[in-house]
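Listed next as structure tokens is one chain, alone, in the form predicted alone.
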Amino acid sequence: MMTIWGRLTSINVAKAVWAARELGLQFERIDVGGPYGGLDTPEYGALNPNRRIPTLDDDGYILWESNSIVRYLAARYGAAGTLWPADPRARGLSDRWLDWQATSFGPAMGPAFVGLVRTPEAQRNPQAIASSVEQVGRLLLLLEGVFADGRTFIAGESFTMGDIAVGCAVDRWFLLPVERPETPALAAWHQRVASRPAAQGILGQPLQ
């Protein structure tokens, strides 16, 4: 039996939540965090020190972060060929990704989705907020010239990991009432990882 704990409204739930959906897989997914609370309870303390979500419970094999989760379910269970690219060197150009989202675009994205979203409005930081604006207008270019030579998905003409963690991540940001710069090519790329069925009502979340 597999459980996936957290709300589909994380990001990093949404993750862990596509993987296993592209991989055809069978799972129960239970709320907590945010609005749904559970985090500070010794049970799932007991599942995660950080009490953070997502965790995995894969018939008793616990993992957390959300970007091994991915990883994980794409090596045990994908196909050759699919989430996680069989030649090491095609894996890595997928795999990197998860890390540019976790070190380069969660970071620059975190102020300003914290700042509008979680913030009442009288206590926001604007300066804060219009850095994070012009750090993400920067990547959102980088992620333009990656599309710009078309190709179909990040890694290349195949979808792979590297798509759920970045399409999980530019999914949200497209959904802030930011400023943003014109990324066709970008916008292409999300529109067609958007349309895959495996996304269907984890994408376009409400922003929480």
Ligand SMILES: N[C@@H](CCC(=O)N[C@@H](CS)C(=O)NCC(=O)O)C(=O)O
Second form
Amino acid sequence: MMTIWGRLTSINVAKAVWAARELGLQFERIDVGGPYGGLDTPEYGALNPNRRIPTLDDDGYILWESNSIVRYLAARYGAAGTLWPADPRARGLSDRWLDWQATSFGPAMGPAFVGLVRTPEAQRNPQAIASSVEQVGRLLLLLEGVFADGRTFIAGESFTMGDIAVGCAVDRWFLLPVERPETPALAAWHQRVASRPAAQGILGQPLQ
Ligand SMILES: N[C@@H](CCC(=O)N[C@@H](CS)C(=O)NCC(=O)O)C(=O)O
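Mind giving me the form predicted in complex with the ligand, seeing as the form predicted alone was just shown?
So here's everything in the complex, that chain up top.
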């Protein structure tokens, strides 16, 4: 029995759910966090002392941190070559994008996302939003450079876990009403991953 705790409007829950769907896993998702609350209960704290979403319960094996969940699911349930490349060098070229999303793209997009989606207009910090938009613009151009060689997915010709982490982040950024540099190769990749059956209802959703 597999359970993923967390509202689907969370980028981090979206990554875990998308990975589970790509792998064809059966699971239940329980809405907690955001408007659903439930993160401050003793029961949730016992599962996840960090009191964030997502949390995975895989038959009693509890794991939190979204990218660790994606890696775990891919390694445990991916047939050779799917999501989790078998060759360590190929895997590294996918795996780095999970870290990059968490440590570069995520922090860069945070101020604009929170400012524009979660903050009433009168309380917004325009300088923080502008700086965030500028930083992410540079990272989008970095990604455009990655896809400029004609590759189909972020680490080559196969869809892997790196596409999930960066796909969720870029999808949200593309939905924000901000100026963006022209990135046609990146936009084509985004279309490609967003049209996957397992991404339906996860990518392209209204931001909340
Ligand atoms: N590094 C953590 C971050 C988890 C996190 O901050 N999740 C947010 C949602 S994206 C959260 O729990 N927010 C509180 C809430 O939704 O109530 C991860 O990747 O899982």
